[in-house]
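There is one chain below, alone, in structure tokens, taken in the form predicted on its own.
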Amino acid sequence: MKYPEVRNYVGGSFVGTDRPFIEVLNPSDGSVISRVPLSTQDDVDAAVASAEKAFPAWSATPLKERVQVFYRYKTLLEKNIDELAALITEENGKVASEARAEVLKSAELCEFACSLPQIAPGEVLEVSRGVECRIERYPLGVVAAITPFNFPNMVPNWSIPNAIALGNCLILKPSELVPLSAGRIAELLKEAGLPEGVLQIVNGGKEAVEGICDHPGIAAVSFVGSTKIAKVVYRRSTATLKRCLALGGAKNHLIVMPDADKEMTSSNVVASMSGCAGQRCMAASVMVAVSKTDHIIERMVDHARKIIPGKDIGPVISVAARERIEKYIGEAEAAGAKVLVDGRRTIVKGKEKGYFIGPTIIDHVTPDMRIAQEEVFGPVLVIIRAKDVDEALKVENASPYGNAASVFTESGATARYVTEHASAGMVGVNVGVPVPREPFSFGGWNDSKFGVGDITGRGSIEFWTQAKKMTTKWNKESGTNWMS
């Protein structure tokens, strides 16, 4: 193996374990690069105990001092970007440019956390003569983040900087498919001066997740993954009276109007579909082509055929993922859809054992087909035809998901109409991937999100803290009123 066995991180140190291990594979060539332990409830208990020990001192540290760790951590992310990006490429498969962009986004998340002293101060007001009310925000205690395989560096940093800067101690359970980046994050945070016990890492699978959901010492859980598991995590966590914010899957619709700019639209739609091998919850998966848009579709096909697997697009995460995606494509084709660009049976020279699928565009898909309804999570775009914008919105609104939607048009009125009527938490105009940038929060609607609030941006302040309201009266001469 290229890397040593993955270990849990407890009390500021990596600790060995006698738990069973599973292999960590490089999806570009199928090689074994490490092994990761399948932690148990006992491992979760140990992590919580360590975090509880660290919490009093960390929560008592002033916010302006806590964020100094993240100023230094941000610098370390930027300084080590080449190494961190290479690690993402090895365990996840992203091409180098995508991996570097992921690390840069992590740095941006840290930048927001560093601004918390300016945007998260308490409020104070004299509400009556001589009577003052104020609100101060306090950390919850020990919290947890359960993160997916598709962004092994960025998604952990959705939770780590804000939750910890706001005074909590956090337990991270990274995906067992990509555990290496999490360990490196812990090392950099320690180098940045994060005290022992403030961050713990518990590796593993289902048992570790259940241990986190069930543990009475954990006050809040953030989760990012499929909708199926998001529902389970939300129900199990809230059953033990935790806060939980679980972000699920997506089926993002891009509505393309006939007046849309051909070059901008075609390139943006294909980039949205194929970026990160389609393994992102903001990827374009359904294009609703309104009226006469064949000229745009033809240009999309041109763009897609120029994408070179292994150079411009990486592999999907596993053999099972590749087989599942190819099955979706085959089913749609058998049901009468037309495959315009076929990424099946893609072989990359020198990486013949990699899990590659080339960009795939499928036209004349109908809304009742499985590929039009379910999250494929690969570089696959289906095209559904609609006669007008209302029919297109009907297709979008019918999806149980509600992560993102976009409209491509040169008409401001049409753009406004779609943004008002799309059933999605994040909406774009002439943008293929409408991801909000900090300080705006990430989060969808419907079956793409369970729970209240956000784990990034300003919305995260409410989720990761609790408000204490204080009322004081020092002036005896202020009189007696209903507040006495």
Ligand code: NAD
The other form holds:
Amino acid sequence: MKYPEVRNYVGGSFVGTDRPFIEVLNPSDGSVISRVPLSTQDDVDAAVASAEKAFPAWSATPLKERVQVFYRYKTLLEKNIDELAALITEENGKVASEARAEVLKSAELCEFACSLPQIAPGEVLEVSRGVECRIERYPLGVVAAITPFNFPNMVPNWSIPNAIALGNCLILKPSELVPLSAGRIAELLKEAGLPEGVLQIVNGGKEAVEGICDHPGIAAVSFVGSTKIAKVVYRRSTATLKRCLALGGAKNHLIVMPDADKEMTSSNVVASMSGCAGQRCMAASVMVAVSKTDHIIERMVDHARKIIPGKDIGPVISVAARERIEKYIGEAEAAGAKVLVDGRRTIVKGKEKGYFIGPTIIDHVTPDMRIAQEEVFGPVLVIIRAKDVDEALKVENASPYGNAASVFTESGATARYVTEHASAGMVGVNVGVPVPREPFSFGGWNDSKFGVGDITGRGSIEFWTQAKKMTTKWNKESGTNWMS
Ligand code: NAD
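Would you mind giving the form predicted together with the named molecule, to go alongside the form predicted on its own above?
Let us now look at the entire complex, which starts with that chain.
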């Protein structure tokens, strides 16, 4: 194995375990690069105990001091970007440029956390003569973040900087498919001066997640992953009266109007569907082609054919994922859809054991097909034809998901109409991946998110804190009234 076995991180140290292990694979060549323990409830208990010990001192540290750790951590992310990006590529498969972009995004998340003293101070008002009301934000205590495989560095950093800067102690449960980046995050935070016990890592899968959901000492849980598991985590952690924000899967629709700019639209749509091998919750999944858009589709086919697997596009995460994705394509073809670009059975020379699928574009898909309704999570774009913008919106609105939607058009009126009527939490105009960047917050609608608030930006301040409302009076002469 290229890397030593993965260990849990408790009380500022990596700790060994005798739990069963599973292999960590490099999806580019199928090689075993490490192994990761499947933690149990006892491991969650140990992490919570350590976090509880650290909480009094960390929460009593002023916010302006707490964020100093994240100034230093941001610098360390930038300084170590080559090594961190290489690690992402090894465990997740995405290509070097995508992995670097992921680390830079983590650094941007730290910028927001560092700005918290500027944007999250309390409020104060004299509500009647000599009487003052004031609001202060307090951390929740021990909190947890459960993360998916597709962004091993960035998604943990959706929760770590904000939750910790706001005074909480956090337990991270990274995806068992990509646990190596999380270990490096812990090391860099230690180097940046984060005190022992403020961050713990509990590795594993179902049992560790259930242990977190059930633990009475954990006050809040953020989850990012598939809708199926988001529902499980939301139900289970709120059943034990925790605060929970669970982000789920996606089926993002891009509505392309006939007046859309051919070059910009074709290149942006293909980049959106193929970037990170389609394994982004913001990736284009369905293009709703309105009326005469064949000229744009032809250009998209040109762009997609130029993408070289192994160089421009990495593998998908596992053999099982590749089989699932190829099955969706096969079913659509059998049901009468036309595969314009076919990425199935892609072999990359020198990486014959990698789980590659090339970009795939399928035209004349109908809304009743499984591939039009379910999350495929691979480099596959289906095209559904619509006669006008209302028919296109009907297709988009029928999806149970609601992460992102975008419209490509040169008409301001059409853009406004689509962004107003799309049933998604993040909408775009002429943007293939409409990610709201800080200080704007990230989060979808419908089956793409359960719980109130958003996971990043301003929305996360509310999620990771509780407000204390104080009313104070010092003027003894003020007499007696209804609020005495
Ligand atoms: P996943 O749901 O399989 O796993 C997510 C986490 O849940 C992992 O830590 C995993 O260990 C844990 N888990 C898996 N099965 C479990 C079970 N039965 N019980 C309890 N915990 C379990 O998701 P994934 O495959 O790692 O990630 C891909 C999914 O994440 C896609 O659906 C994608 O759309 C979604 N995603 C969503 C967003 C968003 O912002 N909405 C962002 C990134 C990824």
